[in-house]
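Below sits a lone chain in structure tokens, taken as the form predicted alone.
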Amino acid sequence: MFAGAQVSLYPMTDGFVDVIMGALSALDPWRDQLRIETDDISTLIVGPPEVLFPALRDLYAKAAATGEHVVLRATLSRGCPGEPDDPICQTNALANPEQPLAERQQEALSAIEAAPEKGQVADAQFSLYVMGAGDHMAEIMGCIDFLKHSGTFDRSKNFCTRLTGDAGPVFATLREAFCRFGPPQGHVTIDLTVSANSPSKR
């Protein structure tokens, strides 16, 4: 399987270089479990979901802790048929869709309850795309039902769902949505925006 994210961090400050470079240091504890490639547009982070999402959480939280208005944009994908399998992505985190939906939802909720808090608020909106064969709408609706009970659900919006809360549970919610819904060998993607310290909330 191939799993990863194309990530861009946008600080709304003249000191954007310091914010970005400081935030990238939060990836250091995860680097031996990930493949990380940066260019002038985005950073590719390849690895298993159980490592990928905590790394994104820490990257976001480090940038947000500066107090500056920052936005993290990411496109996450697993199982893309156009990408070769990568041994670094081996994982046992993906749920079997033959397992009843209610059981997968309950396991996802339990995982969120166990998520550590980071002391940094995360306001996020995301869309989940389940592609390939099978009843993709049943998987998406099952995910939405899970989100509404997650403790991080804020509201539904056009084309996406909004989450809010501590960055720990919010990124855990995103991880569970990514891993528990859709076939483990299928193509699943997430379009994600996370914002911190927005002046719109003041």
Second form
2 protein chains.
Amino acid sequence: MFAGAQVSLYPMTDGFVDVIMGALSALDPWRDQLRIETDDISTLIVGPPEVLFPALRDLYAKAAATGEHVVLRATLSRGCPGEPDDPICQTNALANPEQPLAERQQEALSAIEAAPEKGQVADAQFSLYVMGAGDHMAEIMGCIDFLKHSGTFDRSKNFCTRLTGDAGPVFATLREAFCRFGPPQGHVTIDLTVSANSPSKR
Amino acid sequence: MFAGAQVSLYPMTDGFVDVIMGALSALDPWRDQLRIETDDISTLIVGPPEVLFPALRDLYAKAAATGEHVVLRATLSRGCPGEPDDPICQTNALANPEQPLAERQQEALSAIEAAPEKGQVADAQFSLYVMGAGDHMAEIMGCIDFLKHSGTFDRSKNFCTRLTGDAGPVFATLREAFCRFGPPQGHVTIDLTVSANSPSKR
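Could I see the form predicted together with a further copy of the same chain next, after the form predicted alone?
After this comes the whole thing, all chains and molecules, with the earlier chain placed first.
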């Protein structure tokens, strides 16, 4: 299995380089479980979902704590058939395909309840894509049903779903959506935007 | 059919509101063929691909012309089974499913040659997702083969492909990737990032 994300931070300030560089230290506790490569558009972070999501959460929370309007953007993927297996991605976080949708939804809700708060609000918007054989709309509809009970659900929009709340439960919700819906051997992706301190909200 | 995009502009400057507001006038020539709704995270633009891509191109080019480091982000979708048919999305731009992949690739290349230049460089990164029944990887591989001959291909990365060149042919390449691969009745999405004036490139 190969899993990871292409991640970018967009601080809407003249001091954008300092905000980005300052936030990167939030990845330090996770670095030995990830492979990280940067270019001028995005940073590739390769690793299992149970490390990837808390790492993104901490990166976001540190950037948001500057008080600047900052957006974290990520293209997340697991199981892409075009990518090679990688030992660093080994994971126990993916759902058992034999398990009924209702049970997976219940376990996902329990995982959110256990998530620690981070003290930063996260306004998130994301699309979940399930590729390949099988009833991908059934998995997506099952995921949307879970999201509506997650405590972080804000509203559905065209092409995506909005979440809001503390960064802890919001990124836990995203991790559960990514891991528990769609087959463990399937190709699942998330197109994610998380916004902090937007002046449009004030 | 329902088609459109959730679009955001991220100018990395204290004057981000002015850059965004100034760029919006680039949509004026297209507004009567689109439906546009804005919230604090993104702007929904609903309309057919042949209007959507030039509208995004003009929005990007106008923002890039400020000289600021600006990123345009879009989640594009066509044919999502969860969205209602909408007359404003009626399109003749989608490929004939009976047409062989090689012919579709050739027509896509001709369309890029016909694209006008806009005078702004676009460094783009995108993922194409083809959902539902059928061999989605064959369509994606066919699309990647087209991209490699497009004249705008930069390189493949994990989870995505990079394009670079004038905004005219780059957005034409994106339009062709969106329209000519995957079935016309299918659900196809693009996760798109386009970056202007990045200091990391200097």
